[in-house]
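As a starting point, one isolated chain is supplied in structure tokens, in the form predicted on its own.
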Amino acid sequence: MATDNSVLVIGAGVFGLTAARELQQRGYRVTVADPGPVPHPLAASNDLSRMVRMDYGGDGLYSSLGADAIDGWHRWNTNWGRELYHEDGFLLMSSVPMAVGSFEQDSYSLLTGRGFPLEKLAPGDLANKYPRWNSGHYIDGYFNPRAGWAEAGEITASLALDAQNSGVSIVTGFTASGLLQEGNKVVGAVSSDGTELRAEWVVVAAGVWTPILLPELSDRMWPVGQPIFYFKPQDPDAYRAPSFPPWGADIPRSGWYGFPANSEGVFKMANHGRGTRVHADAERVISPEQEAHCREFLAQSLPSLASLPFHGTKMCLYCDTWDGDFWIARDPERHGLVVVTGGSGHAFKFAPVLGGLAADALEGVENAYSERFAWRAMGEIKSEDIRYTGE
């Protein structure tokens, strides 16, 4: 039998053990269900490295969660007593001179005005400080050094770890297929093999899979598919920092980015553009034109890893919302529901900050980024530019 501090959360990703661990931190009886295992091997929240960072353009908002977040992700290291997030900084590179209205010298504007002790580059610093890169096209950008990358998969499992210490129970083996309802409000959840639970309060963290759950949603929310490819070169260590730092090329552009070799040696790289719409269940490969395109950018901006062959290549899926900002918001309609979603392939660097929101909105409290990322109707989006948001 439910009772009335009792939530139930449907899925184990960033955003619902985030949520998770903050509701039961402020009282609340919570049961995190998941298909399993945790971390899914499908889930955005897995792999090997999301970049973090407060480097938004002109997006106060972002910038500040950002920020907030790089002090979250201290702590947590502390806690954990062992480095999950580096702070490598970031390295953004632009092969055009930057340019007021542009991502880069706004990032750069905002931060610099912000305090942030940005480093921009001089003629001939690429060359010397970052000699990998192609410093006869990249002409101008800078080097923020508090940002950094984080272990994904590994942060995951942690947190699913922190959830279970503090009391919350996690069910694997659940795959949630429909919710619960009583007259306007949604008391559970059932899977596929007919398990129900139930709870006070239901919380749908379920990325991709959010709209097949609630597909009045549909419209406002997808999956979007984007390639990540892996390399393994010989001398790992001249893809670490501070030599090779977390780094975007042409972002704003291109979509290009990365992140230095990890313990294992493996350089890991993507592309953040449009993407392509998906099913949430449909095969995680890429195509060989993404790889030809890879190649490209490679030849043009890394000649050592032109052609290096592919350590491993995937596509990974984002719940994009029609913005790309999140969703994180009570039902208007149905008493007991929140959604915690669409983290459109930038959501795992605030995670230290995520938990909060979530358990604000499940408590109707209101805060600094409730109308950003409120319940919303599909509107006008106001550029058609490539808005860079990649992990």
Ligand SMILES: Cc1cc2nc3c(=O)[nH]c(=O)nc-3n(C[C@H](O)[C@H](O)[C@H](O)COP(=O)(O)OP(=O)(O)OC[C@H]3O[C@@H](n4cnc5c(N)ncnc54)[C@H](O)[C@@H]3O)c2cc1C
Contents of the next structure:
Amino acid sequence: MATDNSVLVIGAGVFGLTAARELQQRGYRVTVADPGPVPHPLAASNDLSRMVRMDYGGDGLYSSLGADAIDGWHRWNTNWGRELYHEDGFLLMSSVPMAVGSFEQDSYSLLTGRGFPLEKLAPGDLANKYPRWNSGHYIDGYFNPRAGWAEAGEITASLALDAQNSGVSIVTGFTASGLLQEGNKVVGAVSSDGTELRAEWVVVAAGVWTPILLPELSDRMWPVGQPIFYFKPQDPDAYRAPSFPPWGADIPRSGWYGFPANSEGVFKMANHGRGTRVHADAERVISPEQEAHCREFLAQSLPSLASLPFHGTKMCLYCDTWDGDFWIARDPERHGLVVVTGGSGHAFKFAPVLGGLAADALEGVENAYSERFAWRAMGEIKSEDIRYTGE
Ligand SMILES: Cc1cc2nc3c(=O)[nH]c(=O)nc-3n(C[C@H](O)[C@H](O)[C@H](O)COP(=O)(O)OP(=O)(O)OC[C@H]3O[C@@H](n4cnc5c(N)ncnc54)[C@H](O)[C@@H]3O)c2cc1C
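Moving on from the form predicted on its own, please list the structure of the form predicted in complex with this ligand.
Now the complete complex, all chains and molecules, led by this one.
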């Protein structure tokens, strides 16, 4: 590999593939390396569904990024010639009145202030429009029609194809075990079998495996396990939009969210909580307590599913940063190294705009997000600092 404008991207998840494609389009010669297959079975970017929304409480920055991303999802659907992003909306329910300072009210105020036509739930709306939900429990909330869900695994596969079609080379069977360095410059990576890939720039996009490759970052980002539950109801249409859009139920307090049944009739729900800190290669199973927690929620909120057997369960790993913000930045100390990761359980929705942010970081171009996603020291975590960003 020549070392002029070449880039080696380590990891073919949504961060790596979008960075690769954008950099190729900006004139670099890009190779992506991954153990494979792509999408990798353990990658966070590989699942049935991911939530897409711009509802981010009072956080105007993520909200703007979300709005741009949704425009991008529509463009991608058109380019793919098939709908992999489904704009079914987002139903946010609350068992307490939405109060100023809450995630729900702040999202509502910010988005309506920006001109988005959200539909506040009036008394009776939940029972009439979304009858599967326990309307005795959820007394407030709103519906945002400009949101939806993305078929994550299919999309990651399509991004890999798009990248290859734009000239990116994807090398599978390569598990980077270390970076190659000459003096103060990173010049490539070596795999566990001794194969070397060299490039002018190395972009590490290895998700939860990033702190294994870069242990110096392990005090600022780490893998956290979160449970996912799948069901196969007999009447899947009852769990599809418009009467059953993507949803969050008391989400800043309970963490529960989920999706309509997909084309195979599979209904998925998950919990976005503090999760459990685990090793990246930990066994991906959930505990009986997590199963019981799910059952308890269903009995209270969605009783029609309360006794349905699980179609499947799994633990999925977030790469959490200490402050919940992404990490899209150049190493300030070593030349030639860029890190794009730290999805913190909410990055997939931004796929259409992530590549541009990564390429800007490599080129040293400042944008509205550079500071928030910068290479940063570990700060002090106070409980009030732990912002709810959602899934
Ligand atoms: C349970 C769960 C639910 C989520 N829900 C949502 C949601 O609803 N909405 C949303 O926006 N986001 C959501 N997210 C977050 C989102 O999925 C992630 O932020 C995003 O997919 C992370 O992408 P990534 O490219 O960083 O990592 P990954 O997709 O994990 O990709 C990393 C890649 O690196 C490769 N790799 C690892 N080690 C090496 C190595 N040594 N050498 C080479 N390659 C390597 C892996 O094989 C993998 O392909 C969720 C995440 C989880 C886990």
